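Shown next as structure tokens: one chain only, the form predicted alone.
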Amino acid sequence: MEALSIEQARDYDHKRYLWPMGFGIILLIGALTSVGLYAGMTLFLFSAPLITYGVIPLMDWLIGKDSANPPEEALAALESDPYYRWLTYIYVGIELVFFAFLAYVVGTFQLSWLEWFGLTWTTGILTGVSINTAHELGHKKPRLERWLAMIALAPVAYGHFYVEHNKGHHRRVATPQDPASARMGESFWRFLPRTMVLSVASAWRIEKERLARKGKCAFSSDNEVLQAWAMTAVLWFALMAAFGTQLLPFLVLQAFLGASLLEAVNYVEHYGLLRRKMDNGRFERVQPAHSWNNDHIVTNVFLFHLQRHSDHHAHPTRRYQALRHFDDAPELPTGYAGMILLAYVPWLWFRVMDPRVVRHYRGDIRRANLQPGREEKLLARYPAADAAGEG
């Protein structure tokens, strides 16, 4: 079948003119924050968490889903359309400007503790969501985009994600060895410290081994983990030099909040899912069944189609506008924004998601990725039928 031109392929992207809302929401939050500062409306300083945890889940529910896929002959043209790349470039620029503005405000304004916390939480949401744009850019081959990915990670001090996600998570996803794959029966609050600590260790090990193969020391300037962390150090020191060392608590707390938001998304994406181990001891190839997906429009626009996660794992370098929906992929009941709220309340998360894991494995949770130490309780609650079929 003949490939389509860029002009022809554009008609197949139903969200083409919605994608700028990815950074448009940052502009909206920036406007609301400014109003809050200069009009004394403290509630507006919490605009980012209110929009992320309130407005977006509500809009997902009201507006619904779009499960349409572009035809195969349109994929190459969609991927080569520069319009989509430029949106991610613009996003990084807006992120850095807004981050510097918030640092200026926190460093130079007389703020109450509530105003300080509102701005810090809003900043953490900004930098946490921006990790998703870094994720999109970090998978691409052009060197410019890989550098932009590390720059986008600098404010949140999570530069090791660039290495661990691409070279660790994508290889080990949906296995017990992957620190970013949550286990059935594991609460988000147990997952968070595990994934944070082990992801740093994994990223360092990956780079140490890569450099050793080249005959270089782990502390070489070629170490991409050190490069990313150096960007954070330069940025933070520059901001403290400009606006005062009193910024340090703000910088540290917003970084933690931003990183925890990323890890909440990681928690949602592969909860309880497990790749089958083959006779040769290796895990089966990653399939659509190994990622939770969702097609609610608003969160997908907000996160550059991150919720079409199965196709992303099948084709990591594929650009967001060309990612496809899979009918056989496990489906979340709502978008990531709403699921993160559930993840923060473990009993509610387990009530909603554990039965979905059971159904996904047709009643046999022995095939799921179970939290060590909770296997007996889970199997007692969801007894496995010996004749369970393949899922």
Given for the second form:
Amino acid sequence: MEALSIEQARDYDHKRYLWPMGFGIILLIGALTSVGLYAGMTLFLFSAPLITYGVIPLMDWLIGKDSANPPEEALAALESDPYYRWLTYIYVGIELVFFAFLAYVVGTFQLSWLEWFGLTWTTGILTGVSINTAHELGHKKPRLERWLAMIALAPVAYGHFYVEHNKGHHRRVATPQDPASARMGESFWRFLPRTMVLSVASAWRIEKERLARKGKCAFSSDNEVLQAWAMTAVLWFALMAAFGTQLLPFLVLQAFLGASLLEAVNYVEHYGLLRRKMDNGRFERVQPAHSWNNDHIVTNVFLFHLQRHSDHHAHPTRRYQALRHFDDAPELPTGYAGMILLAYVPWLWFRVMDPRVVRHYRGDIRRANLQPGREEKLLARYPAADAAGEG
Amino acid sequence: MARYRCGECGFVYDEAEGCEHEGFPPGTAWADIPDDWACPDCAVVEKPEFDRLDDTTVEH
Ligand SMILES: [Zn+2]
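Return the form predicted in complex with its partner chain of this protein as a structure block, the form predicted alone having already been given.
Once more the chain from above appears, this time first in line as the rest of the complex follows.
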């Protein structure tokens, strides 16, 4: 196997010239929002939710999938191609400019409550989707990228995610101990407060243990959770100093909406999936079977291949352009954008997803990650008695 | 002084250098690192699964 050059590897990436859409869509939403503001069309102030929950799921359905994988010999060259990482850097710059613009508008324009809400929701979608870019950056080894990850998380006040996701979620994924892995029978609305509260607690514990090894207390300037939250404090105070303290409800609500969007994606990613416990009490190593994937092109472009989630968990430091699709990994019926809509309606979600979890475990849901207290009900509905044992 | 490598992402723990960020000062022996410590870069590989590098191993 001869490694390919960057030029040779390029041809294997079918989405190469689509990736700039990751920030292109923010520019589009920025343009639509401006039209809405200056032409007085309130509907346009809702452009981000309309695109996220309407246009993107529809486009996924119309355009379909691309499951092409770059060959093994192209991976190193794809990863080293600076083009891809520059797109994520540019994204963070555009995120910050648009965020500041929205704060300026909300702080200084005379707005009806409906206009205020539309702009706040649009901001929440912007900062929520930006958590995905922060996620891509935060997994990388270069200092610059980790630093940009924390900056990208500042508007949405979710800086603890940088610590919790990498060192908490990735180690405990698809186990009952992971606050960011949803359980079969757990609705999104139950998952949301559990993951939000326990993720903060987990991030804090991780930093506390690391700092204890250094002989420092948790309230140290070395604490990366505190560093990330300090960035939010600086940014929010600067915006309030510039555009007025009446900005505070906007800042808080957009942060909550943004974080909920990220948590909806988290809900989808590992729903019901469980790693086997080995004889030594530890969980088996993470396998492709422990993440839900999807290869719909549109959502994959906007989320930097996040939906090739099994490969991401197998190789967390691998860059988005080099992530691969697995035929035998659990597959969702549509892209994450459509799936989070479904997640908001639990009875519909359970109807679509529970049978998929059952099928994944060949009828034996005792092997799934079940919501405590709902085991009996679930087993009554999906009896494991005549299921094949191993599979 | 030995070195240990994460088989997933290539992170190397060098006993001579330690890993200050993780709270292991230079000279911290591999034996003194807790078993539940995972690779700080990828978190996929835990200490017991790290590969010991001998002095002739060339990193790639
Ligand atoms: Zn590693």
